[in-house]
Partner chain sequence: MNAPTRYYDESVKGFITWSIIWGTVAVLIGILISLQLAWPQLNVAPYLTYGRLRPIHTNAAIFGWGIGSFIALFFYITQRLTKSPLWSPGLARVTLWLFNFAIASAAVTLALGINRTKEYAELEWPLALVVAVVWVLFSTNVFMTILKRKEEQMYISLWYIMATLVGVTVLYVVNNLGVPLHLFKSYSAFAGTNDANVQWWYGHNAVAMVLTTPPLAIFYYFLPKVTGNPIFSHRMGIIAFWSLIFMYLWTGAHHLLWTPVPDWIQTVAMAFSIMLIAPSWGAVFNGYLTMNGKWEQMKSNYLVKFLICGITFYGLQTIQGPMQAIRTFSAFIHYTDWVPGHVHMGALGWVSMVLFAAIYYAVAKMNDTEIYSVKLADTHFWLVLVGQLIYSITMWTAGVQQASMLLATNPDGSLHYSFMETMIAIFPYYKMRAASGFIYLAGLLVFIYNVYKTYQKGSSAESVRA
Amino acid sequence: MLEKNPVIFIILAFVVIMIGTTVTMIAPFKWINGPNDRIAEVKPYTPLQQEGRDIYMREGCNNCHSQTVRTLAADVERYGYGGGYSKSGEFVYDRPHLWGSRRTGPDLAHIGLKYPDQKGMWHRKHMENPQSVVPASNMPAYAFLNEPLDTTYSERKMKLLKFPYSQADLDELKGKTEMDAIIAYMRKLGTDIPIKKAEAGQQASVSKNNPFSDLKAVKADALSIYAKDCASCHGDKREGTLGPALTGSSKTDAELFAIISKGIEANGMPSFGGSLDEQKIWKLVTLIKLGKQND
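In the form predicted on its own, give the structure of the chain above, and only that chain.
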């Protein structure tokens, strides 16, 4: 009996553990992260983005934010922002990986897809005063990042990581702040991956007529939706902050519906077609068209 011979038992147990370790942890490295796993569109970080990533780690952002969208449908819907779940090819240039497991704050793997603003205005406002855009947030303020960026080792980092760069890339670091760098990093997250745009046929099924003509009937729901999804950029009273005021509009109901549903990438407005159903969008349209600032 093995239990009566501890030496043989220990040897056999060790062999079994090593077989399991080899099959589940060592052997997979022979076929993962190979050429077939790479995503051609995913590019290395620029010097500014790499500096931002280092600041992200320095400030411990990865302690509260994960960077991996799991394959669960709820995860994809909440954090995919149109990019689906995370693939291994998205992280080929990450040294080290920042997948994480804690989500005191939201997952940031694809945060660049949610806020496409080229100037990063939402990110700046959020970093300087998180509660100004997400009132319930317990994230501390990072306004102190508005200080000159130390670029002493920027070129050395790029060489060590074997990332391509040019003198023009290094020159762009001049006059930049740590805030500029971390925003550049977050704006990149998820934006390299191909996104399947909504087909025209899918939009054809959406009603072109606003089913709500009475603001009173939908006001409570509309205000609740607005507070959750729109107030951070358009102001608590729709007075306009990062985005324009929404106390009336010359656009047609159908035009407003299309803007909310598809977003305006050039202006940094995200698409809400994947997170808000048709009825909720029409309620927002009704609020914008018929609501007054002080109602």
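Switch over from the form predicted on its own to the form predicted in complex with the partner chain, please.
Here we give the lone chain, stripped of any partners or molecules.
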């Protein structure tokens, strides 16, 4: 009968398709983004951040960068930056979501925690010329974002998305470039989540004394780690560029260890405790303390 009546057939096909659809796509609206998902600290985007987000979308950054830290140890360690894995409540203001499906570049869900510096110097240098910061990077250059930001629709966007905004927020847009906007968005990502400071500091307290006292023994290793992780901000010869010079330091070994391991939130120094083991960090400390400029 079915094979002879196209009208009944197509209705039945529709019904069959709608069963799975109803259970896994329609019904979840009842739970997702509900009160249980809410994180009180997560705030909507400001006009400048939303403009930045729209530029992120325009340039298709989502084609290479995901925005969800999975509940996997390696994901949390690599992309959590102290903010743990991604929770549903972090995304309630994201229309659309930008979770992505491929990581040709690193996940950016919590990138604001990695580069907290106010001026976004690292991001600016990196986006203008990615290879100047990460030499082997295959990211395109986005220097063309140094153009005045079009703010024609900024206020209307806030209204449409039902985000609160003040006149001060709108005034903030004046004289801004597209680059400023996308950096403002980068700096926002992940920073609303409450972080348990004690937990983040735990890792650094394990270390005691520098096991290395002879630079010669660790120099080759230290220089290769330096070239990979530090040179982009402190210069190829440790002469200092974005970050300060690292030839000799008045800080103690333990202080240097803590800085490398935990980072300095105020001035943009990222934390390397997640990506470098203790031995490697001590080697860097030794290089900074004992190394000369021409080493």
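Positions refer to the first chain, counted from 1. By rigid core we mean the largest C-alpha set that fits within 1.5 Å across both forms. Since we're looking at a predicted model, the values are computed, not measured.
- Item | Core superposition result - C-alpha of Phe9, shift between the two forms, Å | Looking at the C-alpha of Phe9 between the two forms, the offset is 12.4 Å.
- Query: Once the two forms are fitted on their rigid core, how many angstrom does the CA of Ile19 move between the two forms?
  - Reply: So the C-alpha of Ile19 has moved 5.3 Å between the two forms.
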